[in-house]
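Form predicted alone, single chain, as structure tokens, below.
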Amino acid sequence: MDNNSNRLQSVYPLKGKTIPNRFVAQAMEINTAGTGGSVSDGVIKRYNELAKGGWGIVFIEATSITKTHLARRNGLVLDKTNLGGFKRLVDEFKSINDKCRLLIQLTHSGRQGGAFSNKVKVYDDDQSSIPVVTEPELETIKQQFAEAIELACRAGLDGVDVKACHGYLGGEFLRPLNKRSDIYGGSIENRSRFITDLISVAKEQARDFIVGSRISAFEGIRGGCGTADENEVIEDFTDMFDILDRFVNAGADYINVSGGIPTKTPLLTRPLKNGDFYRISHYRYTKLIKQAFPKVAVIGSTYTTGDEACLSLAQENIKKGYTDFAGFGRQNLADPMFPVKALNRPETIDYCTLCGKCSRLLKADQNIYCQTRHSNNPYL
């Protein structure tokens, strides 16, 4: 990386701890837990990898609060059995790099379950085989969610993320779509009620755990996130900053955005080659988020999709002030060494090729890997 990039490199204050760079490895399922959603060795392998490539920020994948609704059937589970588990994870990445910060992305999965799990659905629609869940299990899952909050404390990780993206429970509370009679749905307020009762619980923990929460910031449905209610479809992001405003307010650290629902609108959440239109969008959401809530650290996605660009277009948003950071997903998976290798070596990266196999993995619930990278399973 040439001096012109010293953006990237640059350190970042939040919330009492010294972010070393602007480079955050987002949540990449790999779908090799072991039993029960436990830390497997090749989950060990997977995040010393990223440990040794100097990122500012890794997430841990996607990490289900409960073993009755997962995405994955190997997905990942924090919960009291597991936490011996989690320990060891982060003391292995603590002893290879103490100075990335390492958060969790927790989630539950809604009605995105595998057929192998349960589904629930925030309101009612057309998917009539898959139950509303009602108020009293809602609290149910706050009071599990609030446990692998206080566990990921324990621990020893700097903080987590409450997902509220990509079509999972917690960003179906957040659309117009959400018409509960109950304190969870209608009013902005009720639609941001789950989300920023997480995030107070997890503001409680610790004087310096990070807290904040990855969103779709337009989904790309009608009635979807980023609408102006329930029967409009183009972009307006008045409703979603309404929302976002209460997340901060609730002492939000980060917002983390991203876009779109895999399932229905996958070329917004991951671009593939040629997708400029579907990456700049991503950058636009950014920018139009920072310069709502400046105070807030803004992390930006979608910069794989730049190839060998990538760094020069991370490079300009971070100096024109519209993220502060620059989240790297297939990325992460396809060179987990990439921060240091920019810096150092640019000229080794293993650029993502964007052919989309690991999502194709992804989407047959199969172990994920870079395929373009390794002949096998380096995590198996």
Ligand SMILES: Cc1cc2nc3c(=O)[nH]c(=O)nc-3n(C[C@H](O)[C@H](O)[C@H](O)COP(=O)(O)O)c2cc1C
Given for the second form:
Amino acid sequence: MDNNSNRLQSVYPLKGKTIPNRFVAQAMEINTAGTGGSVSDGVIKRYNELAKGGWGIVFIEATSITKTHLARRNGLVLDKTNLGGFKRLVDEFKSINDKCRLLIQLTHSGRQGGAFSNKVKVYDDDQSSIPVVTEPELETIKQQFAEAIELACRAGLDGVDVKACHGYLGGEFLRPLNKRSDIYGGSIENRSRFITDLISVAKEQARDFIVGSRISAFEGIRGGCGTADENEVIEDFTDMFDILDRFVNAGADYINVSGGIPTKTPLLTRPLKNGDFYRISHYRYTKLIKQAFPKVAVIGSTYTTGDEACLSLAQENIKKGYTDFAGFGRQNLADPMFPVKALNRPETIDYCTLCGKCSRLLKADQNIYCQTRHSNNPYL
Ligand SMILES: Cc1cc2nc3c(=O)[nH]c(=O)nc-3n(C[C@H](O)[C@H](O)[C@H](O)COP(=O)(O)O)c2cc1C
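Given the form predicted alone above, I would also like to look at the protein as it appears in the form predicted in complex with this ligand.
Now the full complex is given, and it begins with the chain already shown.
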């Protein structure tokens, strides 16, 4: 690492806790849970690897708050029946590394439920076979989130991420396209309500519990997040910033900035080789959000995409104040030891090759691992 390495290695105070450095392991589903979404030995192995890697923050992959609406057949579920497994995961992680902050991303799959599962959508559109979720159903879903948040705290996790990105249920509310006529649609206040209510619930947990949300700043669809209204397709963040203001007022400690909807605009979410434009777009979104909300911790995405320049790009953006944290997704799958190696022996880093194989496994609903680095799945 160059002589600016202290930027990535510098501590960051968050919620009375010291984050040891600016490396963030973004949530990466490995779709390898045990029966009923329980924590399997493979899942434990995966997070133990990340614990050894010296990350500042690790996000446990998208974890459903219910068994009835799942995006992936072997996705994790945080409910009462699985609490013991999550406690074990946290205990083992913390016994290896008690400095890294371990958060969990909680989600409901919404219209992106797998073919084997149930689907609901937030507002009416041309996906006619999917029912619009009713207001009473939403109250039940919020209750399930509240239970999962409480369980996350009981399991010893340092905080929760209320997932509002990538086209899952939480993100769908935020769109200008959401014209529901009840308290969850139409005005910006109503579109923000589902997430802000959950942020408020999470704030009621332990005083030092870290709470935030991952958003798709721009989704790349007409009327999606990051557009001015339902008829617009180009970037305009006026609406989105108003929403984020409400997240911050509800008590969000951080905003984790992502983009796109993998099923519709996958290159925006996970740029591939030669995807520099998408990567730089992420840097721009993050910079604008950091400028608009200077007091909130901001986490950027798609740092894997910089190849071997990813470390210096992360340094640069942190140094310039464009982001507080650099989030690495595929890189944490390719080499969980990435931060430790970056500090001590950068020549030994296994860089993600952006081959796209992990994304293909995700799409095919198979167990996920880095096929470039391993001939067999190490988590089975
Ligand atoms: C296999 C796979 C699984 C992913 N799982 C999640 C997830 O659970 N939650 C989430 O917010 N994003 C998820 N993502 C998106 C990544 O966190 C990240 O935003 C994306 O890969 C781009 O960042 P990168 O260039 O650092 O990989 C996933 C991506 C891939 C390829």
